[in-house]
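Below you'll find only one chain, the form predicted on its own, shown as structure tokens.
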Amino acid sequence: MPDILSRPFRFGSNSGQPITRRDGIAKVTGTAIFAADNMPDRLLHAVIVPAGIARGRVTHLDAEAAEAHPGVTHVITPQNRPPLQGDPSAKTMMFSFRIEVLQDDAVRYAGQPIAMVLGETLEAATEGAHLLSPRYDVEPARVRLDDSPSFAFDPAGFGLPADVEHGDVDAGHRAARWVVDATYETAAQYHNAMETHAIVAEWDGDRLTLDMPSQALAISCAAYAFYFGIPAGNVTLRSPYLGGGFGSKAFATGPQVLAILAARMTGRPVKLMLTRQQMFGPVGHRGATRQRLRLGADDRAALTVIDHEGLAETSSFDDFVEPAAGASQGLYAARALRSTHRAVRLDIGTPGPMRAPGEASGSAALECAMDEMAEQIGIDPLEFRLRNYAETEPGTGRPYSSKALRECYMQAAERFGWAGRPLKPGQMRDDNGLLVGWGMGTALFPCPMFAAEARATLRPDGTALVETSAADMGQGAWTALAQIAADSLGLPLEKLEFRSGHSGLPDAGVAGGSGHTATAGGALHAAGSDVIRQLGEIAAADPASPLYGSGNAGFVARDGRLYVADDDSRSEAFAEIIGRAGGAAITGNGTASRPPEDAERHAMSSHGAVFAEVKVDPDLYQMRVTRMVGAFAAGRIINPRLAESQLMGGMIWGISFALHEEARHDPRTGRIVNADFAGYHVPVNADVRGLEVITVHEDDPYVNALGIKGVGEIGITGAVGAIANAIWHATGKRIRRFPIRIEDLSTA
């Protein structure tokens, strides 16, 4: 087999376009299925009860009156709950986290599931689930980072190093002729898709179907086959549609363990939809985080010093840490460089990845204080930027594999007008009297790679078939990874057939970290190039064929004929060759990953600025972000239209950050008060006022075969800075704290 390398990716009639996604018309009817739309026969429907305080232990479930319900079918209690055969509280395999499963009647946090109740109908089981009226003894909540000691740990989340240090740390700090030292705290966020999570259930003997939303197929395969002791092939997931998952839908969580333990008890399909209320506890968040930054520059305004503290929540029984702090690691040219992390034990849902995790809440920090170092110097931001720009990886020294920050840079700040604004704070209004201001921020993403397989089939008819298990969350992973196909093939779209969303095709990968369009793209170009090999050789072979003999020369496919390369005259269509060779399909398979080698010698990261416009009442002090414009290089971009959504919805994320999201415990009970969306604030159309993506042309050879690095995260680093640095420059009041509130700045 072929590595992708050996046949570089070339831009055909498809990569590069604007195609609208293949999958909107189904999405927009309503004809697209989701994991919850499945009602196979003999449905039961379940019902989680969440835990009403934060800590301590259920003393009384009332299943004689659920049980009594005409509709109830079952009630599940740590006191009957089927044994599973792993450990809930292993952590065997990547995004896993210790789960629970009613494995005793300890609370841990609210929202925690303690009963199940399955019903034949969802209203029956939901009053059944009220008629369990839970009884409690309850022991104080700790739900503040406050609340506990903090304490060392390693490694952060995603395996990362705990505390990382280049250079004197120390040395830089006395180098200082400037010093900033100031304090950031960023409040929990959850994941709340479109979609909540949903899962229908259904075993036949030792087998297990699945319906739910899933961002990594064959690892979700993987994880639930261990906690129920049979084969990983014995799992089979189907996802063909998720409303959104931004981290979430990548792991196994205890609810729909729950499920699938209902299912296999009661020996009929059982189907689980959380509410909106319950998606805050069991399906991870992003923690809060406290982030101390001490910056030291010296009389030219370079760096001497980043010096990069970070406190995060992480629950009582697991350990992942949102790692903030690296955030600082990869951006500035400063002489040191140091990052730490420390984590507190609360009574909460574990943490986990939520889009752009460690970066957007350690770039919020890092770019506030980089604008408060400029404003102690008395330079513009982006002057200040500029003179500590990295031409080589700050702390390894390691060469960019791609860097068009600078263009970046230049083409934000003209498109936005920076040029014109005054150095001081509260110096621009509006002609309605509201105060305006104007604020930049750097994005930084990396590049992660995962491991993925594909599979291409050429039909005699010169269509093909290409398969693998890639999730669409929303991303438009079908259209773009569907033009990655079609060009490796040398077909129109409109001749190739795409397939995904189920585990039995091979492996795409995991869909996060903004690397699946690589990952599973890569493949996809594997699998293609694997049959434009064979059908080469085929031709080649056939004295009948134009391509006779041309063997070492090469081939290139375009619009369903092979053509020797640089030589046009000679080509043939692919039913031909195909047709003259017995008519039988060819099939190619692809792999792609990146080479550890290629990690270590080059840094791999995706670049971006953005520049953002606020107005703010004076009296009032109401914000709005009425402008934003931000200019993004991420390689080589399959599909303009999808990239500029991605950038545009990870920005809107950046203003959500920055003013409206949190989530608010009650210190006296430690449930989350404001969990719905009447509550919980994330922007509408009237928050988002004005909205520019550029995209900035980036060619890399190292990153990959395609030369990808991938939009859907960075969007959102740099724009809570720009944010925030913008209603600085409105009011002269520096907000540390996030969501910035009108009472932050009417007490300030």
Second form
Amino acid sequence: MPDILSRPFRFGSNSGQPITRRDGIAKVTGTAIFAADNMPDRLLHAVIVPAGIARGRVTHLDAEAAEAHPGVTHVITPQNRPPLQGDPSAKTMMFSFRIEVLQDDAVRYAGQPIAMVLGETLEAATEGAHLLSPRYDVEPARVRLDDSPSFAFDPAGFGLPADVEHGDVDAGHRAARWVVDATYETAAQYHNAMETHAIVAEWDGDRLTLDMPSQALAISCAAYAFYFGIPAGNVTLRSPYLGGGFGSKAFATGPQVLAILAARMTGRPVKLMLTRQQMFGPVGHRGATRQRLRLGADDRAALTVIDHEGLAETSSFDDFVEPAAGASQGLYAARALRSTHRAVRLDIGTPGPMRAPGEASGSAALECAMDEMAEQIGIDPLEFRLRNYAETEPGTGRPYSSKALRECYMQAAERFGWAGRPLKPGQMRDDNGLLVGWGMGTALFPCPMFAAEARATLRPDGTALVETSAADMGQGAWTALAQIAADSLGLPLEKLEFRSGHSGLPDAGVAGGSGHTATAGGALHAAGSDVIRQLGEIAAADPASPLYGSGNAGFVARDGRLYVADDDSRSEAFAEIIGRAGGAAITGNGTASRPPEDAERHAMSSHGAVFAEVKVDPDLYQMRVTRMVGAFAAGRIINPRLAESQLMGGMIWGISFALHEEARHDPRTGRIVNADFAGYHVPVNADVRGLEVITVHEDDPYVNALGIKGVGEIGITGAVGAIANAIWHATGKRIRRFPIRIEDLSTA
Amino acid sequence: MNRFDFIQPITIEDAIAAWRPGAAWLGGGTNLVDLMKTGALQPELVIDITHLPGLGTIETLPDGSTRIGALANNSDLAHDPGISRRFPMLAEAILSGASGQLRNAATVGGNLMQRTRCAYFQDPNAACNRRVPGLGCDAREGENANLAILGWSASCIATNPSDFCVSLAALDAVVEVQGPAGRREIAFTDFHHLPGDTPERENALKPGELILALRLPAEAAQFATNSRYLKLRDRTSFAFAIASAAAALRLESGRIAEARLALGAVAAKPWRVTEAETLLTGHIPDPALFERAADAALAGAAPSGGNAWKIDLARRTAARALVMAAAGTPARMPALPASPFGELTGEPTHA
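Would you generate the structure of this protein in the form predicted in complex with its partner chain, following the form predicted on its own above?
In what comes next, the whole complex appears, and the chain from above leads the way.
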């Protein structure tokens, strides 16, 4: 099991350079070892049995039949499940979920694990799982937003935006000359990373080793240690590669805990990999929402109020409510602003954070409502947004740490060719007679920063080792973070060995919230700077060094040499300085977090603008996004190639959200009827035609030392509304439910 | 997956002799294996027919008909120069289905034997009369927006998922089969059954019969210059149809001498509509005529659930397919076969 990448295949220079992914060739040639590729000796294969009903009780499992099947070694049910040391319903930290680990015979959602079968082969365990033939006491399933009463819920407490109210909302409604009052619905979506959730667990006494894709190594170790009553330091988690995560691999999940339990119970290593179908339930999802948007605008098209009510589903046993209305909080300069949430308990797996949680669904509704208001007033949608441009944060009046949204609007509009767009819908056709529509939306995502640690070691030969437990989900952390580390040490990338993806390394925090590059990168930068500071002290105190006595001037590291900050003629190679000092490696440590006062004084967000063109067949209603242009201002871009790729991925998810993605429940059984990739649609290549990303530079001295804001999630926001608005512009039809399908246009 | 016997006979006679109730023929496996994994199908014996000789050829017979072996794969068939010249609608229909990888594996015989994609058929936990006779039909009160609007019954509202079969129905193909009682032929439009009270009887094959080949009569090539397949779907590739239509015209002196029209995704079988064909015959092609033909094609349509919207959409699809057929078969296969977007200029070939 390699903990580090094999020797990188291509290096360019450092930050700001569009270096290709250093792990790209390993991944596309199959030499990258993912969690489920591990096959330790004496391995047992685990298969979970998903509940076939959404609510009720398991009354019978035919364990005898399963146990009698050749190759089946164990059948684990609530009756014989060994105890856990930590309560699976405990909320030990902010990011804890209640997990389902066979603690009772209750069924709380379809797909919930109700048993686990172990076998010498995957086939044996799979057949054993079939043979259990569960029987149930069934209660009616509640799976739609109207199936249960709603209750007020404030999403604060999960690091999510709390409900807010600024200004006099009632007065804002009264002052409105123009009113939009519209309700939008978004479908439940399930994270479907290419790599499904997997784990190989092995115990050695009270020490646990896990091969498992993880977006948050330290948090995961702490969670598993809690459930099994061991110190967190006893858990080794190796996660060198992830085949995607999207938020679902940041938390301990029930199936993975069961696999660890099975390994302890049997004294053998146990592997579990969820099937695609099993991804629809126990590992989180983006909850369905219904959002009411009430906007008011005055005679001058200035917003008098944004009143955003979000209703979202959560499970019957835990709380995660898609904070959709939060998307309206920081964007437009309305005189009054209110965002509130309600929740509905349904017989579904607990939702969780899925790429741009809240922002994606909330932005979809807000940007559509903004378009409807622009239509009412009779002005261009971009002009309407410019008239309501927030120069300071709405409600609080705080200055933005930086905000190049106006430049995003202008550059994207120019590139798209927005000028001259007819205000009225149904005015444009292409040569083939297809209806053409143009729409736009504003993109917004906060730029949080978490806490992280890193270590840098400058070796006597002038090369360096840098270490932090970062997670590369495919976004390119391994490349971008190495670029930052190399810069902090003044080394070319090829002189750097970068270790990551292992819990034994300094904690890089969570790869989530679009904050990983800023957070882990900040720690790496600090660690490298610490090394250079120490090196400078040694050189300044060494009479044999050309840098002797220049400590007050400070030093700059570049190309493996240390220079006096204001005098390029005085420099010395790292190796020479270390050599004379006795040849011992120099180790530096770094941490990163945002100073609370900076966070308090400034509003901090990434911004962007997305423009979309759709074509719609006027008779058959088939639609297709034919062009998209997005411009994004997200502070300093470390690697333009990877950042643009992230932003494109987000915009493609916008297409998916707007036109494709939806988990559909059978209304009676509560089972998801399209739980595979044939039925659960995401866009194929043919659905994604012209796609262009522009990054607008920002110098932001407040977000963090490196000026990084993050690009992981913002691409979805703005894009969904832009597409829906373009469909209206093509057809004159406002479809207020996502995804928008042929069925919807044909019946509208 | 349940335990099953697996054999690989090397002669057709051995294969047929090996068949017993509960056995399944395995071709490309793109549908059967998926259903075995989920537990929806649990054959006791799987007979791998891919080693049988002579079933993969595509040939022109002395009478001018074209014979396609049951093991020819979908990709080879779609890219066969003779097929795309004489029966371009077949190639267009095949290329609009599944994905490149699946088409490389899937066989012609298997395409005819595809099971419905009704979610309740595929879910072994659900009640489905087609999978287990007498169990009931969960689709009636379930997610049925894309299920049948024609030819359905109280016991089953499933649709046939094939694109290829719609074009075969339009072109009067013949299915050659061999079973314990010898060889026989089945007219394509008789091959798939409507559900009635016996939805489990999906086709005209008798126990132990194996599809050997398809045959397209020589006359079917007379439609080559005016035949199109059109498919509506919620994404541009790798999606089953919401509505589809195969339309073919033989024009003589500006009039329709003969017409063919079949609809897909509307019934448990490809829905050939001879009434509409008769209505078209002898007339000068024009959109109003096509609208009337499309109306006739949907005569008798009724929603089987929340899918009344599909009736008008299927009608529009049929009318458009006729318009496209009248406009002429494109000289080259559109980059997006069977798509309303297929004629976009400069479209990259990535369907």
